[in-house]
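A single chain comes next, written as structure tokens; it is the form predicted on its own.
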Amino acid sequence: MELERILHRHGFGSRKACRALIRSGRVAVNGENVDDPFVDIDTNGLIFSVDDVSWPYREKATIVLNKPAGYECSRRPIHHPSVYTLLPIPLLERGLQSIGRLDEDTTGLLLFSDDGQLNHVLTSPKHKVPKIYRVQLKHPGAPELVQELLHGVLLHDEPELIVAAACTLIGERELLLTVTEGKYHQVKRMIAAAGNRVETLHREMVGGFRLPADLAPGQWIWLEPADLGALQEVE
């Protein structure tokens, strides 16, 4: 594939802008400067750099962000900064979208991708991909709280009981809750319907993929093929 097309597909501007970027000597391929926009590049395992920042070639781009509190999952936020401000411009330009949303005060695993099929699989209720949350409760929990969440709670405007896929009390005021839907404020509403209140909420896993322990809040990394497979694991 022509180098100019590679940069264009990866969000570095118009074809003309990418051409100028290459000719100005700001692009390297596998560690070597290249100033010919039309040179044919093998994309298999390709790593290119722009202004000394490395980028792996991705036909479809999927990343994970450790979302900090205080950010809205919207390109047009109302009360807080957009979570998209934490991502580099090329990713935004190639059209990455968050896969589902986390509330402004919810932290943890947030995926972004330009792969529409992956987005559908992870968000559609029929695929039942589990999402695991660590919940800090306002009031002490009890086995009865867990049982009620596992048997199902009735939420406003929902015709049927909403059932937790799994729920474990791991501390006096802390539990792990697994859901397979993505309803509005779902975890908070479920806990409230069961007679308690969420103080903090952190998403730890989607499918079989766990948020890396060494990924700091506000930082992101690329997902590799094995990670993409893990995301779609359903027990």
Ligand code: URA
Second form
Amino acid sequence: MELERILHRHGFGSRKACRALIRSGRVAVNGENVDDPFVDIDTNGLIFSVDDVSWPYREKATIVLNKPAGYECSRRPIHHPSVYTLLPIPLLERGLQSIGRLDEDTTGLLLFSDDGQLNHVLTSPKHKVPKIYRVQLKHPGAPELVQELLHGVLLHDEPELIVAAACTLIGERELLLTVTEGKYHQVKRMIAAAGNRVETLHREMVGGFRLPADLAPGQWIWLEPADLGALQEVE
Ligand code: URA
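Can you give me the structure for the form predicted together with ligand URA, which would complement the form predicted on its own we have just seen?
Complete assembly follows, chain above in first position.
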């Protein structure tokens, strides 16, 4: 594929802007500077760089961010900065969207992708992809709380009981809770309906993919094909 087209597809601006960028000598391919916009590049395993920042070639781009508290998942936030301010401009330009949303005060695993099919699989309740949250509770948790969440709680405006797919007390006031839907404030509402209150909420896992322990809050990484498979695991 022509280098100019590759840059354009990866969010580096119009074809004309990409041509100028390449001609200015700021682009390298597999470590070598290239200033011909029309050179044909093998995209298989390609890593190019712009101003010494590396970009893997991706037909579809999916990344994971360790969301810090104090960011809204909207592109037009009201009270806090947007999570989109934590991403580089080319990823925004190529239209990455968050896969589901986390509340402003929720931290942890937040995915972004331009792959509509992946977005659908991970967010549709039909696919039952588990999402695991670590919950700090206001009041000590008891086995009855776990039983109630596993049995199901009735939420306002929901016709049926909402059931936790798994729930384990891991400390006096700490719980791991697995849900397969992504309803508005779902975890907070479930815990409130069971008579307790969420103090902090952190998403650790989606499907079989765990937030990498060495990914600091506010940092993001590309997902590899094996990670994309893990994300869609339902057992
Ligand atoms: N459930 C909530 O209540 N908030 C979140 O951010 C995610 C799940």
